[in-house]
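Consider the single chain below, provided in structure tokens and representing the form predicted alone.
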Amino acid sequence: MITLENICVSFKSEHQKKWFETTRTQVLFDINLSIPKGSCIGILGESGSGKSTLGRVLCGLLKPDSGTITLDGVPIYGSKQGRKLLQQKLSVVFQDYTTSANPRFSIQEVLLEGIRARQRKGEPVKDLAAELSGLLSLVGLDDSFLSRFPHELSGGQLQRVCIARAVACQPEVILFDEAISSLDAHTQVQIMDLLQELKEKLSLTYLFITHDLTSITYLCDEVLFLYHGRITDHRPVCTLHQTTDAYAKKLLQSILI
């Protein structure tokens, strides 16, 4: 469904000795990845590994220096058709749910953002009240939340709303960028159970960016280890114990201690 070939990304260095010099720091090195429809791929790495940069590239926010990304065979950079296809098929759920939702919006208005995105694709909504109620029901909330504001919800409840907004666009792919790392352990499990349920019910494809191997093993089919901008290992989660990669072994050891 999504294919990355030889993706390289660099940024202009903040500290340059002379104003006329242009030096760049490489962040991603020759990233190759194939994401099948209906799968859940985990992208795992510590801070500074380049995983969030890769997420920005995947969702169309950062054009790579070189390489190609295709969605259903269509390049998403350098192609109007590809950009439009990406907007239609991919949604994002971010880590910071407190800034992802406008604090001045009621929950109804937050959800309407996702519904309007779908309407821009030419898909009318016949019964808005039923649509809003159905979205809340999908994520385990009821209609009483519609009139509330983000500050009146717990972290877990607000992240559920952000997930409902992402689903409202009727995407085929959802990218989760550290989407559960700010939640307590009990709430994390609840949200991961919800994500598994939604994936099956709505036939979704997930990209799950995180630094937490435990959540990868709970939710994902495959895991890609990213270290200093390079893929060090990529394998099914069920074969993690067979890895020979030193970095992957280090992360595995950290959750077994």
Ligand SMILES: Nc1ncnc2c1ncn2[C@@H]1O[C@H](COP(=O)(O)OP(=O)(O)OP(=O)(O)O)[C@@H](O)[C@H]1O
Given for the second form:
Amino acid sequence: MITLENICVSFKSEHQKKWFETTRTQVLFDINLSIPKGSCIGILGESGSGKSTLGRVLCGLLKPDSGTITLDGVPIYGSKQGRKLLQQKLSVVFQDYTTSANPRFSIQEVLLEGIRARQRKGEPVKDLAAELSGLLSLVGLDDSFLSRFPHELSGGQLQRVCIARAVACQPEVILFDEAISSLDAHTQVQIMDLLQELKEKLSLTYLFITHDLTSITYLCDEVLFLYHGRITDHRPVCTLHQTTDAYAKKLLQSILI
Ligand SMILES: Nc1ncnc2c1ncn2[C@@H]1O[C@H](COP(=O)(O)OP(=O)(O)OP(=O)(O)O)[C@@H](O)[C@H]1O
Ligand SMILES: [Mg+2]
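Having seen the form predicted alone, can you show the form predicted in complex with this ligand?
Next comes the full complex, this chain leading.
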């Protein structure tokens, strides 16, 4: 469904030797990846390895220097149709749920952002109250949350709201960038169970960016290791113990100890 071919990304270096020379630092090197419909792929790597950069390329926020990325065969950069398709089919949930929900918005208004995105696709919303209530119950919250504000919710509750907003526009793919990393271990498990349930119920495809191997083994069926901007291993989670990747081995050992 989504295909990345030879994706390279570089950024302008901050420290230039001479003012008239523009030096660039390459962050992603020749990334090739195929994301089939219904899969759940975990993208794992240490801080600075390029995970979020890859995420931004995937969700249309950062045009790569070279390479192509297609969604259902349509290139997402350089074609209006691709952009539109991406908006329709992909949602994102970020780590920082406290800033990704506008603090001045009530939960109802936060959810409306997602619903409006769906209306822009030309899909009418018949009963708004029922829609809002349905979204909240989908993520295990009740109607009493609608009039509350983000600061009145716990981290786990607010992240549930952000997931409901992502689901509201009826995407086919959801990209999670460290979406559960700042929650406590118990809440992380609750949210992962919720994500698993939603995936089945709504036939979703997940891309799950994290530096936590345990959450990948819990949720994903494939894992991809990113090291200094390169994919060093990509395999089914069930064969993780056979990895030849040094970073992956180190992570596995730290978990087994
Ligand atoms: N807009 C930018 N301009 C310049 N450099 C950038 C930019 N965005 C990212 N980088 C650099 O690219 C590299 C990869 O960053 P990225 O955010 O993708 O890492 P990450 O794997 O998501 O790390 P973390 O686990 O800490 O979130 C880093 O060295 C970072 O400093
Ligand atoms: Mg990141």
